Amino acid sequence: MLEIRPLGLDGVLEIVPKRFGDARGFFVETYNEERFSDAGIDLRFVQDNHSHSAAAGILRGLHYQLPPRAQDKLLRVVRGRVFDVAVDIRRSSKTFRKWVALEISAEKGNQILVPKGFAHGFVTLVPDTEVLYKVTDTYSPQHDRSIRFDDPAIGIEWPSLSGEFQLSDKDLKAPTLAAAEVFA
């Protein structure tokens, strides 16, 4: 019922639940704790988040929470498309500073699992994009952190879009990875 594909960094996975469709549309079970557990994904999600981005080129990230309030994230798109990025920010990891990207879309029905120890961000590829994501801990302003999306030490190859990216003030002021408080 689940197609799972590792994306090259420890624990970062593309998950594609099976869709059942007919002339009326489709049905899909986007999350089932037992099926995920059977696939080796044993997480307890405690909060669901929903973001809407009115335009293409809205960039959100790179975000994470520090321990003890770190979060695993399971993200999917219910309208539109995003270029989604996970960056390994575990200083002791052999893949520290490495990143992976995946296009996630409502049409594909795919999801990305971003584990603790990774910063996460996305840019919308089309207008009116809606993203839903589950997290394993609630939002904690004291543990919330961000890293510059364009940090040259990471070197994310964001897609070229007409016009500039739109970012929040928080994301525009985010530190580089070298200056950020990250995982050991």
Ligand SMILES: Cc1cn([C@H]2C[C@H](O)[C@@H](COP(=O)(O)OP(=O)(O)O[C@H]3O[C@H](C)C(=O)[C@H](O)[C@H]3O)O2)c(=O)[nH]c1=O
Second form
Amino acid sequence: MLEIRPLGLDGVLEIVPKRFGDARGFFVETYNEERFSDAGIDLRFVQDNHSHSAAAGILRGLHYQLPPRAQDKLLRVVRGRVFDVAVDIRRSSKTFRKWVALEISAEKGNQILVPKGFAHGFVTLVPDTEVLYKVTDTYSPQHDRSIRFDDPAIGIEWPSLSGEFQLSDKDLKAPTLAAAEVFA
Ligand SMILES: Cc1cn([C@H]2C[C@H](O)[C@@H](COP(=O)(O)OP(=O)(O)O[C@H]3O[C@H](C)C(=O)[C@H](O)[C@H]3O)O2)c(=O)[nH]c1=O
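What does the same protein look like in the form predicted in complex with the named molecule, given that the last one was the form predicted alone?
Expanding to the full complex; the earlier chain stays at the top.
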């Protein structure tokens, strides 16, 4: 019922729940605590988020919350497509500053699990993209942090889209990884 694929960094997973298609369309259990637990994913989600991005090229990230309010995130796309990125920001990790990326789309019905200790971001690939995600701690502005999406020390190979990326002021002013407060 759950297809799980490690993406090459500690605990960052692609998850594809089984989709039951029929002449009417489809049904899918997008999250089932028991099935996730059976797959070794024991997380307690306490908040659901929904973001709508009107255009392609809207980039949100790289974001994370610091301990003690760090969040695991389980993200899926219900309309459109995103290029989704997770970056290891644990200074003691052997994969510190390494990143992985995955296309997540409504059509594929896939999800990404981004554990605590990772910065997360995505860029939309088509207009009117809607992203839903569950997090394991509630929003804490005091612990909310950003890192520059284009930090050369990380070197994310974002897709080249026509036109400039659109970012929030907060993300445009984000520090580099070297200047950011991250995980030990
Ligand atoms: C994240 C969050 C935000 N907000 C408020 C704060 C701002 O007034 C407004 C927009 O927040 P922000 O610009 O941080 O939203 P995004 O740029 O979509 O941020 C998210 O995008 C990337 C992809 C992430 O991984 C994070 O989960 C999250 O930071 O919503 C809340 O009230 N609760 C929340 O949990």
